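To begin, one chain is listed below as structure tokens, in the form predicted alone.
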Amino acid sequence: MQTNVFFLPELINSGTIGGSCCVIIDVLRATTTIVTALANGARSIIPCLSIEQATEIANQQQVLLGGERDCVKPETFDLGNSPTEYSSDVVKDIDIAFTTTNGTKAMLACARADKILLAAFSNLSAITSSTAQESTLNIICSGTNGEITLEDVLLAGAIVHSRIEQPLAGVNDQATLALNAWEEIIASDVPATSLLDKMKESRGGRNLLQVDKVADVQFAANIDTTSMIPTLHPTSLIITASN
């Protein structure tokens, strides 16, 4: 089996995408929020590259507008990008047009893959179980404004760790680096505390702390709170839930 990690969408080797399974990561916060929304009963998520595209969809059909730019909810949107905003009483049986600074770009960059799944720490075991038999797995980190982010690398490493029986076999160098970062976490005395501390120190974590969103970092650090896996359908480019 081949396992590739790409620390940024810009680093994707386009030749590996077709015919593969891609896992998209934006721990802080897009994929964490989408997992939460669908687990709480949202009908679908429509990823959009721009605020204008999301707004146009809202003008044509009944949807909620969700997302952020630079960690802040756009003025005309119903919801931001905090996973706690997407409770069942808000999103159940609702479609959501969703756009973020980084995550939705990474999702749409993989539209040629056979299968596109969204991962967060909250559905880690479900993701690793679902992808265990994939012959080629491409793990795409969203990063932040074109820069690598530690929180995404750590989750990528956790997924790589689940697939590697003999370390360094069948992986690219970015997968090896991600694996090494995750193994530092699980080797610590209290892995859950170590993970949260690292996420607070990360670029994404620091950005959220600056806008008083520490609760979002804490939420995103919780592992295995759901078995729900968001799937981005390559033809419709709409995200729905699967278990």
Ligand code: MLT
The other form holds:
Amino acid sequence: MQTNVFFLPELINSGTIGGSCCVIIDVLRATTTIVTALANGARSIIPCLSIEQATEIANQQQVLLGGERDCVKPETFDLGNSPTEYSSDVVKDIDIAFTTTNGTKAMLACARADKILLAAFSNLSAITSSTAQESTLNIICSGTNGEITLEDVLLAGAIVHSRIEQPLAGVNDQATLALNAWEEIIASDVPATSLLDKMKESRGGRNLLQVDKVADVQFAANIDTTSMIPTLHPTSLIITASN
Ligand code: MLT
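To complete the pair, please output the form predicted together with D-malate; the form predicted alone was given just before.
Then the entire complex follows, led off by the chain already shown.
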């Protein structure tokens, strides 16, 4: 078994991605929000690279527009990127054209993979059990504007932890670093508090604290609240539920 972590989409080894299973992570907040939207009954999420592309889709079909730039909802959008905005009364049976600064880019960077799953702390156990038998798993962190972010690395480490019996076998060095970061959390006295503290200190966390979104960091730090696994279909490039 091989487990690879890429701390940024730019670090992906393209030879490894083709035909593999990829797990995409943007804990703060794109993948957390998408997991929540689908768990609350959204029909599909259409990831878009730009506000213009999402708006174009909204001009052609009935969708809600969701996402952010600089952590803030674009003026013409219906929804921002806070998971709590995607409640069932808002999103049930609805298609959502969705664009975020980093998360949707990371998803679309993996379009050549066979299977593309989206992970958050909220669906950690569902992701680890559904990928347990994958002979090669590539875990891709979104980062923030080309910088590695701790919150994504921690979740990558949690997924690596679930697959590794002998820590140094079958992993790339980024997987080992992620695993070390996660093992520090689980060795602490109160892992849940330690995770939340680290997420607040992280690059993504600090950005959200600056715009008064601490509640989103708290939401994203909750582990195993759903078994929903969003899947990005490599041909249609649409995300739907796969649980
Ligand atoms: C992103 O894609 O860059 C993030 O989801 C940003 C955010 O927290 O809104």
